[in-house]
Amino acid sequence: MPLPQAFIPTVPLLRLRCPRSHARRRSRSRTSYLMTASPQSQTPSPRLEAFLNSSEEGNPFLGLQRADAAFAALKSRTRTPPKSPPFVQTFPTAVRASNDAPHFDVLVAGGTLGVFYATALQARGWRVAVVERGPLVGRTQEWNISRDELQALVVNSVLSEDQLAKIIVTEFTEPGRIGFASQEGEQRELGASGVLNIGVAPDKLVAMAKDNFERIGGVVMEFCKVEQVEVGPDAVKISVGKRKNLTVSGSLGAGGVGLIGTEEGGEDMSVSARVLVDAMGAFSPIAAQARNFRKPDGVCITVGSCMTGDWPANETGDLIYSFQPIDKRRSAQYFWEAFPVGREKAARTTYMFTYGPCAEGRQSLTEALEDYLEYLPTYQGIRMEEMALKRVLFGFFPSYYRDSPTDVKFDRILSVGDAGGLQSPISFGGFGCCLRHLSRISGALDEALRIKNDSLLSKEKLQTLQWYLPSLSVSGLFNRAMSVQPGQTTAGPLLDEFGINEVLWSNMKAMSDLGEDVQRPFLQDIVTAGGLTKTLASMAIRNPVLAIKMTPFLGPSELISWSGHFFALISYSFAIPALLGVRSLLERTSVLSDTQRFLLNRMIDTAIYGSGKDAEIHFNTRS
């Protein structure tokens, strides 16, 4: 389920590490298509204003205004692109300005999660630089993950085993709680072990990864904003702007440094590489241009806080919990998460989130926080006046599940993570998505870079890293099933206001009864052919009428599209043994060229990840 990154306090960023310019100055008027929104007045209630002002960290009042302005801009956006020139431009001639300008094998734009890709590639022997618009630091708010997933950092030489142990600051062993209310007033609950039960300290994690990266020769360019990207037959070149007197606040998704406040421009410089890895998140201007600036298919609104106080129970977490029907005022089905925080024994983080379309009728973040304050005491059994607020959390997470992963539109540029549309449309967990695909993406880029003429860095060849993944596409229906459209007060004509809870309880109960091999991958954002087939069969046997009642709420077109993804999921699963057999045979005969071997390996990767079989790699499960 969604795990927003912590609110980043408004602080002046004083240190510049962006090298001096070797290129002509450019106009500094260009900004991201989303960041052009100016703060819009959305007055919080006195209760919410007092809550925001009581935060120990940052300026959440200002951050909330800016986040709401950005969300309003996204909801009202049309497909009209920003003013020319486009952010990414392609040229038929060489783009490297001079031999004196810095040149690398790989540039990674976006460092909070991008530093993991950068370190993995630097460890493989490539010259890598990370470009980060702010300071390359992690947040104080913990990221929740499972222990098995963290091994990707060790396998890819990002951290050592000893360092991995040091970044874990919380671990709970009791099963995480899953619960859904019924029309009859019953709160039905079950548990799941080993899921999101590890709390990682992002500040420690990113600092260690950064130190390891620099120690093995990686270059970090902090306080440097990517202003323009030029692609040529010889290289990809980015124009990087120095930034001074910068303030940031708010949250724009996993890994993002937040909403831009004030800044002053400095001199620009040019940096080039053989390939650019876009790790700038869901609001990447490169990804926006690749998607032709279309609206997201859905947006998850998430708000929450971290507080200390006398919590009635703080030994375990809530993985997904709903004790309410559809909120008729907001046309929203609220879900909740909660996790103990290890740094302070009495601290607990709680989140409230809701799915829905990217429509102008959707509620604002301010309205969501108003509801959060109203419902939190009932959810956790606390008295707000007895709690001390450490930080406020809020964000909105767009999903493009109808056409994810993001197509590769440019030579020498690969978008990863949220920018690449690889995140789950259910959880929006950028950190988990990064760990899941870290080996696949770094391994494929390593293969491509070994071909000296860069023939594998064309958009056609890089597209093989972004081929269709049915395991990702089938998750779109779950997003839609948890979403309420503006104006709706029930889950369609055949289900009441508890209808979404009823469907989710049926789904979660079936998976729990089928065992951990089915339940755990799903809760960790991996849908498998075997697990999904067993779950659907079990649900049909237990309550055959429920699926019929849900059909009008979802719509026939959604179900027809989903059926195609479901059969593709099964097909991918059956294709894996055949593809592995073909590769084994051809490698023994030594008839494969480097390009053919690369393409065959990408087909195998796509079949494994597209069928959810990578769950067996990450969690040692078999469904």
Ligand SMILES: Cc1cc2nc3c(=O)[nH]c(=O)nc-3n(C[C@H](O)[C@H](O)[C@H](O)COP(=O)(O)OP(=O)(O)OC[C@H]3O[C@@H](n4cnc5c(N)ncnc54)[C@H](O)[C@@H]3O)c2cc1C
The other form holds:
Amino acid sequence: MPLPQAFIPTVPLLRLRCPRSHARRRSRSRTSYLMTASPQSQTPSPRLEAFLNSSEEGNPFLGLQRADAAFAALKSRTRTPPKSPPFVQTFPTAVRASNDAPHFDVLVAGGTLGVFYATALQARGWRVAVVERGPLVGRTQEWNISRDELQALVVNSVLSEDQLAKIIVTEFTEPGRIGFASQEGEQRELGASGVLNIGVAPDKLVAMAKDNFERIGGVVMEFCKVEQVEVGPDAVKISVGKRKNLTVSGSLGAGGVGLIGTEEGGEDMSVSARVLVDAMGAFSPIAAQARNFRKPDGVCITVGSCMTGDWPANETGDLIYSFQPIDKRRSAQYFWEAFPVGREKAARTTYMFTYGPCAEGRQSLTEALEDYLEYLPTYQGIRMEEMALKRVLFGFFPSYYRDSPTDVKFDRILSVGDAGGLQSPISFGGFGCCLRHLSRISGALDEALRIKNDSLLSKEKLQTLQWYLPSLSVSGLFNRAMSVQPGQTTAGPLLDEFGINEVLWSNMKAMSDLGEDVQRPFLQDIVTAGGLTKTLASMAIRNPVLAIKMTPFLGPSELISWSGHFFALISYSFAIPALLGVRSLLERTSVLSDTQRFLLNRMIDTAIYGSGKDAEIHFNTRS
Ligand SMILES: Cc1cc2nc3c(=O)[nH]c(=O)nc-3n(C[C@H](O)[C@H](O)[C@H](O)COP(=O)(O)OP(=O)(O)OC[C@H]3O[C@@H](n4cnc5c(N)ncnc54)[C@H](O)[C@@H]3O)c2cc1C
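Write the structure block of the form predicted in complex with the named molecule for the protein whose form predicted alone appears above.
In what comes next, the whole complex appears, and the chain from above leads the way.
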């Protein structure tokens, strides 16, 4: 089938017009879809049911039901009363039962990203155990990442250089495409290089990390669910419920709903350690308790699939693509992503995602998948009946951008990965985020563990690893600017249904024109003081009215708090040279105690990561 012109991957800055036939085809299929849709339905239409059942992998029908039930529960949650007894309890007296029970320096709860932290710490000489409620397997769906970022796995002894080469299963032709539709029917596009340009296989990566971890003495406890945590002055102790006959299906890692067929019944046990690293994902019970069970500030609904077939173009990826206005029926602005999969590029993964509040009026994942099936042929220029489905993807990503990273509320416990809340509220690229923070966090934990009396494992000292990062907080506004509230049909009173596209295009175009040093860090989830200042200035000069029109859509309180984060972002970048100067001076005079050195190092880390200067470490860029 010939590829419609608007969807041919393009060279940077190419501007195309949406062919009329597209608009016609879209509106025809929309009408037919409207007849079958029902508000917030969790019952798949016959077409969606057939699609789900044609999946080569897993049991997406069941997984989708579970994911939708979990999403509905989150949306309707006011503030779940704390469990009795709470998941984490603190005691003034010793919690270790006897010296015979297993005891480690570090326990890592949750094994996806947790195994990377575990290996990094074991390699630094600590005795580490990973406790995972299911099998430690990662997942089959590729993680898209930028090549430079993977080096963190080698630096932290998680993989060797040779192993690194083996986990890269796809390399995309560059540049990746970015595109936004306008009210006038124009599909504006530009390119970006060096960003999300490879796909790695999480299952291979996790298997290799697990092997390496065990080879250097690490302990893996699979089918062991952490059920309770007790913190005392001597240790942190976890109660583990052993499980058996567990099979994996559905969306592993997405919303914690991927475990099906769980059968309790093994014996229970307890294990203790000096510190517990919580890597139990976005729905970690520890992180939920630390946040006092509050609702997320926003949720990104993501649905997609990986299919083989006659893809008209499958060499390159779409980093973010929008060809539709706000969907008035759903109150949703849909964005799309697409990536080739595998060395032969026979398969392609496509995602459709939409941002909004965690409110009951939000659509279900089932409805999002119905829309995905409706619009995918237009987006990619394919005929669904000619494609073969490998797997279905769906999930909802909660974002707590108003108070991320997750505060440390308990002695001896640190949340990392999605539980730690460091991932971007725009991309939710938790794997990439883990790689950027792996050296910082494992280095700081190593420093804390070296102090034998555990004084650096108190909640106050561990909080220094999770101090406020303006570079993360400023991203919250971008999440908000891409979000549509239930009932909204335009981007506020002054912008139309293409308003979000307009703002994003203006932003992306400004960054692209400013060059790779500005564009790349942002697309790789790092907001830098210099890059953001230049981008905002450029946007204001080109289209001063747009910023004013956006104000009522975002709301004054959101803008005021964002201005504070922006000011902090700039201040942090100015603080770095001063802090580095103080450290080199004090280190020469040897007056620093261990605790003072630890605190000064955390201040420097925070200034670097909080100002986005870490982009220079990861990507060798300057802005
Ligand atoms: C469809 C999809 C596509 C994605 N694509 C990308 C991408 O391209 N690039 C990228 O960077 N990121 C991507 N992500 C995000 C990435 O997968 C997550 O950020 C990452 O998996 C988070 O890892 P985690 O270990 O923090 O949490 P999870 O992956 O949720 O893992 C948590 C682990 O903890 C275990 N666990 C939970 N509770 C307990 C308990 N009580 N006891 C013991 N164990 C427990 C779970 O079984 C699980 O193994 C994608 C996510 C999805 C859903």
